[in-house]
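Single chain ahead, by itself, as structure tokens, in the form predicted on its own.
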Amino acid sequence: MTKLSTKHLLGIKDITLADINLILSTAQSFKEVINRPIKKVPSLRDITIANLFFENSTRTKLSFELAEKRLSADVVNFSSSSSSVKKGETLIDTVNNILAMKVDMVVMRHPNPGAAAFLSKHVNAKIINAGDGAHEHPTQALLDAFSIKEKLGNIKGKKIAIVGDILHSRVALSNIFCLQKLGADVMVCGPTTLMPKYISSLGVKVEHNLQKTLEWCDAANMLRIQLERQEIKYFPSLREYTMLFGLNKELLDSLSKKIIIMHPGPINRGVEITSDVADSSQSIILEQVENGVAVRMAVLFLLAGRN
């Protein structure tokens, strides 16, 4: 297979295992490209891509922008904090104005779940969801899968734990869909108050003890507490959360085996993970960042239909 089964990347739920494997193998080729002295290829030379970020983002936005530039695309950046959206312009108006400028692809992050899917039905451009509320963040799940595969050689049959604020995390949901399609065994761990009600219907194991979770898994993806999405208090204090669900070096070293530590960033050092764990030899957090560019290059390249 050399072509994706879909015109857009709206979520991992909507794509097939063959799509995921194609993206990961294409990303492998692009990873070689970005490690060359000349890191640019002319693959998307005549393609214009608009990055629409209606919500703050540093890493995802930079990663997409770098991927687009490495592929020689023309890039238009739009951030809603300084735009007409503040003056009451609707999502469709904003996008139609951008499309009137003849944009081929739109990378969009939006606080509302389903915004990317809504957009894909109304505008004539390829849409990539860079995060929609607490719903999905497909490229993060793909780069996480790529990073695990690179480190462990395979994902099928591996035990992967996702720890932290599962309720508000689009990374958790996309990761669950992606890892299950690739044949991994998935466990989520965190306070009961931060588990979504539907979690058991996703076929994942649920654990509330961090030590047990870490003894079980081959890789642990530590999520941050998303205080900006929490209208009410889900736990007494950050200090208490850290005592129960924070990963420190002492706990990591006490495990009966070496496991991989991951984090989608930004890290709240000292809350979900201590600095000595984040910077340890078991951490692949910086590899995830590098792999993010290669994976996003692959997604852009494949959606543009370039073979």
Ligand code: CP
The other form holds:
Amino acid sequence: MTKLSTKHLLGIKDITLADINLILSTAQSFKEVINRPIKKVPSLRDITIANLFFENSTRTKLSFELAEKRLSADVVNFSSSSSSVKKGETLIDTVNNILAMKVDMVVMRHPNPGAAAFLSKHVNAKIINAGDGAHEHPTQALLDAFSIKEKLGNIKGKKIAIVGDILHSRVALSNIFCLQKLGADVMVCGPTTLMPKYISSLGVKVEHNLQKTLEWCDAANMLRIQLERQEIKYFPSLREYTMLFGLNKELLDSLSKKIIIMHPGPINRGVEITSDVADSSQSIILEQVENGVAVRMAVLFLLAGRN
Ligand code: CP
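Taking the form predicted on its own as the starting point, write out the structure of the form predicted in complex with the ligand.
Once more the chain from above appears, this time first in line as the rest of the complex follows.
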């Protein structure tokens, strides 16, 4: 297969296993490209991409922009905080005005779940979801899968734990869909109050004991507590959360095997993981970031249909 089954990348739920495998194998080729002395290829010359960020981002925004530039696309960046959205302009009006400037693809992060899907039905451009509220973050899941595969050789049959604020996490949902399609066994771990009510229907194991979770898994993806999405208190204090669900070096070293530690970033150092774990030899956090550029190059290239 050389083509994706989809025109947009709105979520991992909507794409096939063949799509995921095509993105991961294409990303492998682009990883080789970005490690060459000359990192730029002409694949997306004459394609114009708008990066629309209605919510804060460091990694995803920079990673997409770098991926686009490495592919020789023309890039325009939009940040809602410095735009006419502040004067009351709607999402569709904003995007249609940008598209009137002949934009081919839109990468969008938005606080509302479903914003990317909504846009895909109303504008004539290819849409890539760069995170929509607590819904999906498909390129994060793809880069996480790429990084696990790179470290463990394969994903099928591997045991992957996702720990922390599952309720508010688009990373958790996209990772669950992606890892399950690739044949992994997935466990989620966190306080009961941070588990969505529908979690069992996703076919994942649910655990509330961090040590048991870590003893079970081959890789643990430690999620950030998303205080900005929590309108009520889900646990008594951050200190108590850290005591029960924070990963420190003592706990990591006490495990009977060496597991891989992942984190999508940004890290709350000393809350979900301590600095000595984040910076340890078992952590692949910066490799995830590096792989993000290659994975996003693959997504952009395949959606542009230049292959
Ligand atoms: N992982 C991730 O989405 O990070 P940013 O919010 O910095 O983009």
